[in-house]
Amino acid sequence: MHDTKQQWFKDAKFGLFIHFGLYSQLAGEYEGETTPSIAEWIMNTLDIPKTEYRKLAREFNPTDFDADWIAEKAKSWGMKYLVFTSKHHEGFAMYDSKCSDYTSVKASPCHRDFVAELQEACKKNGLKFGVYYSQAQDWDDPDGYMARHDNSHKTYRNYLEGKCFPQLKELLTQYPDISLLWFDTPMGTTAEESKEMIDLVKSINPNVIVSGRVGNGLGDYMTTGDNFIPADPFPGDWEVPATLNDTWGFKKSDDNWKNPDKILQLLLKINSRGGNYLLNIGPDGTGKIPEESIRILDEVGGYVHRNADAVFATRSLPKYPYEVDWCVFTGKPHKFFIHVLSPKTVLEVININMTVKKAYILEDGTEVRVDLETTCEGPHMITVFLPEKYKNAKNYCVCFEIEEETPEFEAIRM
């Protein structure tokens, strides 16, 4: 079972991922062709020559990228940590790397260190700061791996010792507030090499959390597949990296936005099963956040702030025996929460047994009447009688203060 040994991560539940790099300028298109895949993989998918792709750095000047504004918004959305792409698979470093000239500071007209800017912004806003680092894939380095291509001629060790390890040292020494290193796509990285990366990180700062995608099952927590949620409660510390539409980097043709209700449901499902939700925004080439991203997260963030006690520091609940589509349960010791996501006039939940001391609408403290009884078939049931204001309403939460540490979900009986 994975254990970060970091209480902040266990309690955080909601974080902001930011994918931003040279690919953001292309917005999913190159020489009139739209990539059929995710935007940040455009160099790989459309086989853009390295010499041509590098020219993007000469035009990279994202004047609309405002680290302070982003961190303030993340805080307003209820997020507790932020993870930024310090170097994606394209190989371009978004910080002041001393071991490479292919950086936002040296190779672009903006001469900006985005990692430094975000570190300071997170500090001001009380957010934990993490960086994404592509440890195996580097499409610019002659010995870095490249998915969907032949890597047999490459000497991976040269890349590790010449670029990967030195840049990891830089990140951890130049930016002391880093709390999490988010690795990705280990590909052919051996268990010994993954451990070498972890040992390097911990030797500089033992409190830095290492994500599951360092490879070979050796991370501090389990990282799920992109946009995939475990079907059942999952033990230990884990996280779901996810998108608001279908891409990570900005893609101007991708309008398949999830609505706020869907995002809220996903957040609560992940929390109820014990995990954190790391939700991505992809700024465009100017550094501007898409308006739809802001609209969605403003609405979700409003719910999170109104019902913070039912989101943060919650713990995995036992598996409920029935599929329920109108609500999601979360809990913490001696508190049980029903998040009502669809309109109901009365709330009825069967196969649940607990001793209720007090029940109320979480966002305004309005007390509600609760009946606890046994159904004609035998299982226990709770019935919540709602105030008029909440009849046929959606997206609110009922809090139950209970005698037990956690409610008992009873098995289905014949």
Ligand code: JFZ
Second form
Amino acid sequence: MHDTKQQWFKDAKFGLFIHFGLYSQLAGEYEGETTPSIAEWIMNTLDIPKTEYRKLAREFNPTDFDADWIAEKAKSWGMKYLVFTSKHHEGFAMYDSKCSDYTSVKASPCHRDFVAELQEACKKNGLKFGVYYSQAQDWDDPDGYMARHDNSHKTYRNYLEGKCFPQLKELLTQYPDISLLWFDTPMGTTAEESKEMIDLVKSINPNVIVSGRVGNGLGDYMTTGDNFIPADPFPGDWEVPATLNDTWGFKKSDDNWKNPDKILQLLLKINSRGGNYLLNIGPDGTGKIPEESIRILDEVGGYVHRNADAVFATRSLPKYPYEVDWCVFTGKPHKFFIHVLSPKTVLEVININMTVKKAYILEDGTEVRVDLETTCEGPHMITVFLPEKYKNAKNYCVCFEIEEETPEFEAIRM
Ligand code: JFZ
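Right, and the form predicted in complex with the ligand of this protein, after the form predicted alone?
First the chain shown before, then all remaining chains and molecules of the complex.
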């Protein structure tokens, strides 16, 4: 991927994804049937006729959706950006679109513009604001793509010119704070068409970053699949979007919630390899966020908040030559961090070449004694003697202020 000088994105490291739309009301169920797939795909998976699906708009009134509360929470979790579904594959605009009647402002009793509400809330809370826009799949437009269906009779161009391009223009002109356009599932989009979308976006707002899923390798950064994380440091900018259970949109029956310790470990691994983690919440049809998501994010976000210096603006580290399961390293110029994720009485790591000026527990500043020595295991054996309080504790971070810009990981030697 290209280096686009998108500094805020390189520094962000942690963000909040929100999947919210008409599908949220169905909660993964339609006429007594539960979708076997992700909930926001229910129209496609259960083949709900368009005329039936459209009726959902008439009941959409999410009185519990509180943009301010969400943005405040995201900030308290140490997140730096938020991405909201302005239009998902279902085709329903969650903002005041002038070129369609199928919008939350015109077709629903709530008459609300969620993009405007979130833009405002992000501004108040100092978060960068991004919107998801399904540029190829549109299951409501006769010429939009639909996965699992025959698209051969469709004229994609009609959809692009009649809905996609006009809506992109609207989003970028009506909401000047948009900093990221999160495109998705390009399907049959050609390289020329991807380029056209990017040019359109940047002609209105040149500072907007475009996600990798604009298609044809033309995005400003690389997007992986749900929780698929590169095993090694990955050059360029990249992001892992991920769910906290197994669905993006709200699904009543899905209680396969991930372990917060696991999520935290993934976040730190992603950061140490140079990427950002975009964690999803799926509010229900009333706009309420599942309690379990909040519990997980309070825990993960609590750690990030306490250890912000070891997450925000960290840079990709070289690959450490050993398998370690009790800690993850992150780093930034002249700082090296050991995140201790399982209990230890003393910390020992080897083959890290750096000159330590000062070492301390990041969350409370308690200095720790560090021994640097050459042992039979090789040079640069680092031992950290822990204060009583941190012996056998987990989820805390040790910060090393170092002479060098970055530590050097030495190769394994006999
Ligand atoms: C897409 C959407 O279809 C889905 O509904 C959700 O919005 C998600 C964030 O993005 O799903 C994908 C697209 C690409 C991959 C995985 C899920 N991928 O490349 O692995």
